[in-house]
Number of protein chains: 2
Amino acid sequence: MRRMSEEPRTSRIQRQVVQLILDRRLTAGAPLPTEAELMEDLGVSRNSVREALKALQALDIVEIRHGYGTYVGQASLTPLVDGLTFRTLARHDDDPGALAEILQVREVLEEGLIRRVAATVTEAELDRLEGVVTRMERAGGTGRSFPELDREFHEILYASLGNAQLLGAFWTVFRRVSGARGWTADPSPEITVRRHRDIVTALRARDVEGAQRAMAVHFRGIEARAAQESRGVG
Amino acid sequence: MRRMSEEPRTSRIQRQVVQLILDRRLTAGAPLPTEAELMEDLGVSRNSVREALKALQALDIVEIRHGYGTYVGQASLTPLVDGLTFRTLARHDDDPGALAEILQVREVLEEGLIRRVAATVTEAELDRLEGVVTRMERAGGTGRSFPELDREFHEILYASLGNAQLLGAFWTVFRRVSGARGWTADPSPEITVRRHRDIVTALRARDVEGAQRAMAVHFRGIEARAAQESRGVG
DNA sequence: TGTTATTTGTTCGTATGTATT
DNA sequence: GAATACATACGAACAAATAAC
């Protein structure tokens, strides 16, 4: 008699490789056994090993370098960004709710976290934020580097909390989806600059409520723009 | 002369399959071309097709059914859970900050979203929440189904906002990591039941501030427990 | 500089397991 | 049960990239 529905070989190999990383306490960048070694150690063919490694590479759990070797990956949030972007895009254009959900998460996260930031932000960080706003002002009409500066602002803001990467991931998803639909989130450069400056001003005054309110206002602007676009009003 | 650093074949195939799904507006569960068809259409070998499909399967963008066919995946948040769990676990046990970050995100999200829930929650939903709390009370000491009930509570709470899946993902990551380190987040069954009942009571009274405060108190308890455990105090 | 060894990338052929009809 | 269509898995070979000598 034969067992039915055994675990697929590729899945098993995936688990074994992950367990190997955890057991040996390997950190990002550490070398992994070569494909040939994994074949021998796990008693499977090269194709099975490769399929498992490809799957883990997609999750950024391993990193494969052609002609060099396989290494522990950075476990970055790239798969999260790719997955959420596809998920949002695949819900079709007639569903504006999908994009609104991403924005809602960003909004709630940033409005909540800025209260903690206000309590711990240093003068040096405030100066860096001020610098970004100034560069925004200079960039002005040339929309080229504007989104990058916006991202930089939000990254500096939450760097001290350790959650900056996660915030950045949601930022990227929102931008990619809106970009794929042919529009950008900024209402107008002048207003966007002003909103960001208001946030820095409130933070400098250690005004927790004011900072949260300024962030809320900033997001109201983005929301309005998104609602406008999703109605097909170019 | 030869072009240097062309895009790896597997990556190209991945993009092409994703584009195919988007272009044809295929939804979850729709059948994809068979491996043989993809080989022909894209002009590559079976192994390359399989490696690309395995990578997309890891992202839940496609679903492969042995002996049956390949289908568009659910684009669920499973990869997010796997990735974040590995990411948190791989930062080693001596770094309590990694787990604290996950908890911080949950806390900020739930405390922010419950304000919106309070404004829109229906009587029927409140009754369902009440029912979960009652079942918690009955489960009492038997810690068996307790975590499941907790999860169910939080899922019902945010179901109307459409972000329940994302919240559930963070819930699962937190639980898996704490589980892998041999402890559970509940301070004591009685207190946990009480905290949840307080939330329902505040919601029923349409008390936005009270609901947020009750949620905050709930998370303070979890935080305290996590801090205790990460110090090695069993 | 160029040569060589190592490692991953890609392909083919073949056999086997699985689900549907 | 049989036939068919499909995914799963193995082995061998050659191509391409990288590092080190």
Contents of the next structure:
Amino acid sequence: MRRMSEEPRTSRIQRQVVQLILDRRLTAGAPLPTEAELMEDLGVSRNSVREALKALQALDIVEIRHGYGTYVGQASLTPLVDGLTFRTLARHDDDPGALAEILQVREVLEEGLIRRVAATVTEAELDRLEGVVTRMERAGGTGRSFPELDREFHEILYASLGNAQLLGAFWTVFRRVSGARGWTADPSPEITVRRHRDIVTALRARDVEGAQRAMAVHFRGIEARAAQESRGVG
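Right, and the form predicted alone of this protein, after the form predicted together with the DNA?
FYI, this one's just the chain on its own, none of its partners or other molecules.
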């Protein structure tokens, strides 16, 4: 009962610490006030401050360096990735929708953003994308899978828009879950290569609709394969 009564207070102190960071415009790596200063500013006990800081550390909002103090964290998406991975893996192995939510979010984000990419992508970026596709083809020719090349392709594709971290988070969740389940993304390396090359071809032609269609086909293939393998087929 005592623990339950303290939880709302801890949450309130967390919000106050976050607000302090925002109000003071503190950036990653900046030192936070000492425990004593937080106790005085917030009017709470040392234990309450420590509980709140530990909770914020788990979210990567603060970083506790023992013997040195507490600093503003990197606010990475690691907690989101870990939470989504667990949530997806907690579903039954034969659940055909186990990856559906993650794939749908990726699909909506990437199909929408590809329209902006088509209007702004440079020839140098297209050459880099083409280079990744060529490396995919070489890897597939030797019978090797190439998930990291797949990730590199998508990171290069959206790098100029500044969305790499968010998109990468959903990519990581998908790979973690599919790896744990023993699922693959496509039926063959040749199909994977062709789908990525179709995206580059459409972008070179400045074909916005074509690029969006190519991305949609790419995701339809991933979704179909994941659903198929979740049923133990193929």
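Residue numbers count along the first chain shown, from 1. Rigid core here is just the name for the largest C-alpha set that superposes within 1.5 Å across the two forms. For clarity, every value in this text was computed on a predicted model and none was experimentally measured.
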query: Relative rotation of the two rigid parts between these two forms, taken as the smaller one's turn in degrees; finding: 21
query: Shift in Å of the C-alpha at Glu35 between these two forms after core superposition; finding: 8.1
query: Cα shift between these two forms at Ile13, which is computed once both forms share a superposed rigid core (Å); finding: 6.4
